[in-house]
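This document opens with one chain alone, in structure tokens, the form predicted on its own.
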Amino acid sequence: MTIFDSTPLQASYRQLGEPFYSDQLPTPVADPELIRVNPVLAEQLNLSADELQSAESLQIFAGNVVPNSSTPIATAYAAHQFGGWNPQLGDGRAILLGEVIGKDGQRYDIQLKGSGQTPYSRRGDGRSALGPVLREYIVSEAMAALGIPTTRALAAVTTGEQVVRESLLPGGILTRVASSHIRIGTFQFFSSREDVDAVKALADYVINRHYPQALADQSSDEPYSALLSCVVDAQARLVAHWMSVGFIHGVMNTDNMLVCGETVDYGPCAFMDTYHPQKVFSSIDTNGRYAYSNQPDIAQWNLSWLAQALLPLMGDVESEAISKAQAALGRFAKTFTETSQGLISKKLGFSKPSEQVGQLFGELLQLMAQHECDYTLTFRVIGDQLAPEDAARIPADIYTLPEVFADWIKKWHNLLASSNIEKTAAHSLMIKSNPAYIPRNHQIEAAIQQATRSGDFGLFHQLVEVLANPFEYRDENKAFSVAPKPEEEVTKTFCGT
């Protein structure tokens, strides 16, 4: 019994037609094995956790068996990558193997990440290597547990074979579930071959799919404006929320934003350790253009190619089509300054914004970057000072404020006593917005390095369960909560291709 009997894989991406995707079947691997699965995703996902461990579905998951409800294809994409156009993407290590409803009743793509080559892997082989898939698992999955919109990790396998990259690797297939895997790339591939009719469908489906409010919207008087509006709220609320955690993306091609709003491809990713609004990881980014406080503009750059591929259907007098896109794309300041405000107000202990907290915000950044705080534990150290006395601390011995915080101290004890905000509630809000562990870079990769060079993933399953709770701090999981040391710090990810 496998995990798609009882639960059949759906297909209506692959109803839009084959301009939209290519048939293809996975590669089969030599000999798998199963790193880790993912019970309580798959109980949202109404498939049975049961199931999910048995030895037919990891056959499945290693792409050496199709399920029988399952027409596999590989979809056609598009992007800007750093600023320069590229024709056609499409998955090029990426099988989409069907869809499934959740218990929330929304739909879900079931996806195997480094199944083989494809006909968009452009020489590539279509393989991951461990590392990667290791990595996506951990940091999609904290990314859940923070309340961040995210694609999920379902289950991860070794596939018994080597990749080449630099060196010879072992390889590994993630089971990838995401709300669609439909990109703002997708939108590019058909708008830059003038196919107004395969835009105009793409568009539909992902109202129907996702934002059945634009259809509702009567302030609209036709319904891609309104999508616009909505793909733009949805990332500068999801832009925020990274930027909230100190959370650098790292590549932030066009390809890699999804219109449903969530988290996709966690390639040269990175948290920030030490705050630095140019903090930049990524191996590939020379020039900083995704650098932390630069998150926010590229998205709106990103969304402006949505916009222009959309421009066709918002009516056929085009100074009044502009006009509407320009109107959708305003929204993003609004959205991301509210949502941030919100996020920020809270980690403070504010459970509303004001113009006071945002400048308490501001010149506590300023402070950590002229001292070289930790992003992660400068917030939760500070939300200690409210705590009861019962109540888990951040050791001393992991993290203390500089003396210089004194004064910035006393000025936020004022303003929460002058908006009347108990100190209990107060802590009790901070704690809930400043999580003690996050996917510490030397973490993420000694858990790599121990599972690729000698096959042991105790590391890996011990990050992947802390951060599973990550706002709770416990004392045996202190490690996990402690910085690098400067000769432990990783300054450089890697996107694994």
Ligand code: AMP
Given for the second form:
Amino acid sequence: MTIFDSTPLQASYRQLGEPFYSDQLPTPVADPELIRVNPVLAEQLNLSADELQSAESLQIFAGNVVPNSSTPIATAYAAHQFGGWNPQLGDGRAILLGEVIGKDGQRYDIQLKGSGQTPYSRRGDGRSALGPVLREYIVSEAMAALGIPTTRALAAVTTGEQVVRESLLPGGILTRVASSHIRIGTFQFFSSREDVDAVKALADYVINRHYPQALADQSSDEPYSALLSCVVDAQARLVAHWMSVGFIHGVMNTDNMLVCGETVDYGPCAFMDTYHPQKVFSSIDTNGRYAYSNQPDIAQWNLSWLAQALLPLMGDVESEAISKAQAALGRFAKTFTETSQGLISKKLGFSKPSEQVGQLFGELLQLMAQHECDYTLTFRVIGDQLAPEDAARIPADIYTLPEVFADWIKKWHNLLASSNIEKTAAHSLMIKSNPAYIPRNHQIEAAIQQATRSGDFGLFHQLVEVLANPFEYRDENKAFSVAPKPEEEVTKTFCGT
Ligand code: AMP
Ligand code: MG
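Next up, the form predicted together with the named molecule, please; the one we just looked at was the form predicted on its own.
Full assembly next; the chain just shown is listed first.
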């Protein structure tokens, strides 16, 4: 039995017809083995958690067997990559097996990543090395546990084959779940070909699948500007969440931004250890285009391309269409600021934003940058100052606030007091808003090295399990909350494609 026997796969995207996709079977692999499956996610997707580990399901995750109900496809898209236009991309190493309806009534894509060549592979081998598969599993599941919209990992397998990169590396395949894999670049693919009918079909599909409120909320002749507003809001909220946990996506090309507003593509991403607003990790981002603090601006630039694609649907009078698009794009700043302020306030123990809290937060960031402090642990130990006697807290041998923070801490206590906020209330808010554990690059690298060199997945499993409860500090998991020593610090990340 396989996980799809009791829940047949659906193919609503396929109904859009060609050239939205090409039919494409996965290419079988030699000798697959299961690394990890995600029973909690399976349950949420109405899939049989019991069958996840079956030998038959393994063959599906490896691409060796296609479920009876599946008509696998690779989808087409285009993109601006690092600002340069690329009219022809598409799933070069991914195959959409189909869709399922989750317990929440929403539709989810089930995709194999690393499952062989497709018509969109260009010169690529269609495969994925094991390292990036483990990295995506760890970080995407950590994001989900942090409450940040993201694609998920249902299963990871080894292929028993090697892939040729700079050296020979073991291969892997990830089974990825997303609310959909429709990208800004999917719209660009059709708009650049001036295929307005296809843009309209795609927009209608996205409204129906993700944003039915675009039909209901506004007058019915404005569904496409309403759609744009919905995507703008979703991405503004997403980037605000990234910023609040010190996440740097690293490759915010327009094909890596999903219109559903979930984080996708964990290639060169990183959570900052020491705080600096201009931090960049990706080895290929030489100009710092996707630096930490550039992320809101880049998201808006990307969204302007979605607006451009939707423009012909917003009315016959161009000037009117442009003002509608501009109004929708203009929402980004407001939604981003409101979301950020809400998140920032909670990180400091305030349930509501205020100008004083915003200022206090800015001053804290400046201190952190000046003194090269660990972003995550700084917030966490500030919260620990309000912890009741018996509460778990970050041990002093892991991290203590530098002396120079004393004045700031005094101001913060004063603002809590003058805002009539109880210490216990502030503390419980802060430990829910500031993770003790984040997927730190040096730990991800160690887990990948252990798996790649010796086939030992122990550290990988441990990391996934600890990161499933990022807000609850436990002494037995102390090692995972520690910031890297200077010699351990990973300062560069690689796409790994
Ligand atoms: P990414 O850098 O992962 O966002 O990928 C950019 C584009 O390159 C997408 O169209 C991918 O499908 C494609 N791609 C990346 N790696 C490979 C590969 N190994 N084989 C074929 N296509 C690939
Ligand atoms: Mg990508």
